[in-house]
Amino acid sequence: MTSTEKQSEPNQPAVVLRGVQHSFRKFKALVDINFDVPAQSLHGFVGPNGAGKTTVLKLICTLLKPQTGKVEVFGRDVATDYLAVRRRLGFMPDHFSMYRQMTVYEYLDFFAAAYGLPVETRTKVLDDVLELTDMGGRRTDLINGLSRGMQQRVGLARVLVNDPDILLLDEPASGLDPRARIELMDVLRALRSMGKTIIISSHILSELAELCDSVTIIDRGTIRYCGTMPGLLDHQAEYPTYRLTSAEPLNGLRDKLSKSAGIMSVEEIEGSPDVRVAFDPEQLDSNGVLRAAMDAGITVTGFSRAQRHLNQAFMDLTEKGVR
């Protein structure tokens, strides 16, 4: 596909899966899940161990049909039109064998040779991979001595090789050190900053928290959010829930404020002078919130949406224990 063909579909998600059930014999392993990738974006694919991650992004890079349902890559049919999809993508692993007695640039250069590179192009394009995996000094390095944290960074690379558009990578910081951890991220950064679109499955969502634009969650086969990450965070409760700050101890005026029409709760932040403040939209909007404050004689110096911490909205929208 050329360079033309692809700048024509930014605004097309580069990833769509409607209606899509997957079963191992009798264990259901995906319950109609449905969610878009947007193109060029970094997206987050979290839950659970066992939650069905690996299964849903073998079905994406065409290693799994859909049973039941659709899933796109930038409007190919993974069912009928693999082969188009295979060369848009790629795809790394959880875990993945390597080619342990090769050297570095050997093993990248067999599989720049496998997807089809000329001889004459090869060359240009392992040393912009090395370069980009900060794995140039390693060039000469046999495989079998690196690091996990090398050894990732290889498998990197290799499927940069074919300059796909799109990257599937399975818990991709997975026995990394914190160092080796922080200075991947880099790395996918830089990658989405080319105009990658990258999916990055894992089972700890503030790794992933700083990175993403957006996220999916998914427990037991079943997807439980996806959209962005402020979404994510905003507080989930019956009604809009806002977080209050008053320049005074609210002494007394807690329960003035509980009274106002169209306020139903008004909750203490444990650790916090602050209170939460729950109400009516059908009654007030925020501005009538913050009006009740201030008739209450509450000298208010913050009011925003009340946000989760990212481990309690991960943990509201999963379940416990295995399946």
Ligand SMILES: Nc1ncnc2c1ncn2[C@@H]1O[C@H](COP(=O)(O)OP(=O)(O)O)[C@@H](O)[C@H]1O
Contents of the next structure:
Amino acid sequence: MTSTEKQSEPNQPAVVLRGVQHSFRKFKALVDINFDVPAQSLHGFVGPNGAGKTTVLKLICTLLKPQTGKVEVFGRDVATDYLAVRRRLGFMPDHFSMYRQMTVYEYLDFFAAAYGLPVETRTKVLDDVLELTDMGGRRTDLINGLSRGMQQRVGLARVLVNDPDILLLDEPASGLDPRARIELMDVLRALRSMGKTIIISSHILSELAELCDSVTIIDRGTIRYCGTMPGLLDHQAEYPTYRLTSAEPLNGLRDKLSKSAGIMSVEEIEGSPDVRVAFDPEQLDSNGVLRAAMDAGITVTGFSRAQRHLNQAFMDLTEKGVR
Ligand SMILES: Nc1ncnc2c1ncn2[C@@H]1O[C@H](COP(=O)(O)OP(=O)(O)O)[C@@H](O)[C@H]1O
Ligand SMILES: [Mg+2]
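What would the structure be for the form predicted in complex with this ligand, given that what you showed me was the form predicted on its own?
Starting with the chain above, the whole complex follows.
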């Protein structure tokens, strides 16, 4: 690939989806999908089973043809410019079969040849991807004998052989034990620091919380949120909420505080003596809340912006019931 082919506009998103709908016969799997993925970021794509994650990823990687709407990868339309898109993209499906009687090296060499890498450069490329995925010591092992975590890393090494600028990983952490999952996340961080864009899907939001720069939440073929992780915690919170810590038990004081003007609710925080205070910003600001607490006789020892729990944010954004 020439360097000119790899160049993109500065600040151009890696992926753009606009007005994308997709039906399987009469069933509308994607209702109206719009979101952007910033270039060189680690982006989480999260939703319950059946939400439409795999369908969206297949549209981005040109395995499905868009029916309605537009999908662009680095400014290239996936419908018309699919060869250019494929050259820059690596897709790791959720279930993939491997040639289990091959060694790790034979397997990767086979795909390097399939990608058209010349023999002279292949050894160097394979050494690099084996090192990146920390599989260098396993190159002569049969794939059959590897753990699921290691097979997953060989799958990742396979998509890296083509040196893609964007990686789409469909639920790569599912079925991995905690250690293998953490190790996989470390590899993904290393890839991001090399300037790659990574989209990683999962049905568990908390799994991606520490890893991702930004996140898209999908439910029933509709995007519910697209933005930063901290933004997600604030998103849709009805009233600004602060966490209040007191030196002594609050007991009756809590009732007194909740009756103050502009205080909407005072809730206990499970497993903690602190309370969560929500207020109406039209009537009060955070200083006003602090003043009300002191007027109620509370000795305040801590007062900070409360964030919703990640799982709660996810539950609020997605609907009940299995699809
Ligand atoms: N090839 C297909 N034929 C019919 N229905 C499909 C097909 N692929 C996906 N679906 C349906 O579309 C919806 C979204 O599927 P999918 O994108 O695989 O969701 P996710 O990856 O979030 O679990 C699901 O209800 C699924 O049953
Ligand atoms: Mg899926």
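Positions refer to the first chain, counted from 1. If you superpose the two forms and keep the largest set of C-alpha atoms that fall within 1.5 Å, you have the rigid core. Every value quoted in this text rests on a predicted model; they were computed, and no experiment measured them.
S.K.: Hey, does residue 243 budge by 2 Å or more at the Cα between these two forms once the core is superposed?
M.R.: Yes: residue 243 shifts by at least 2 Å between these two forms.
S.K.: Note yes or no: does the Cα of residue 49 move by 2 Å or more between these two forms after the core is superposed?
M.R.: Result for residue 49: no, shift under 2 Å.
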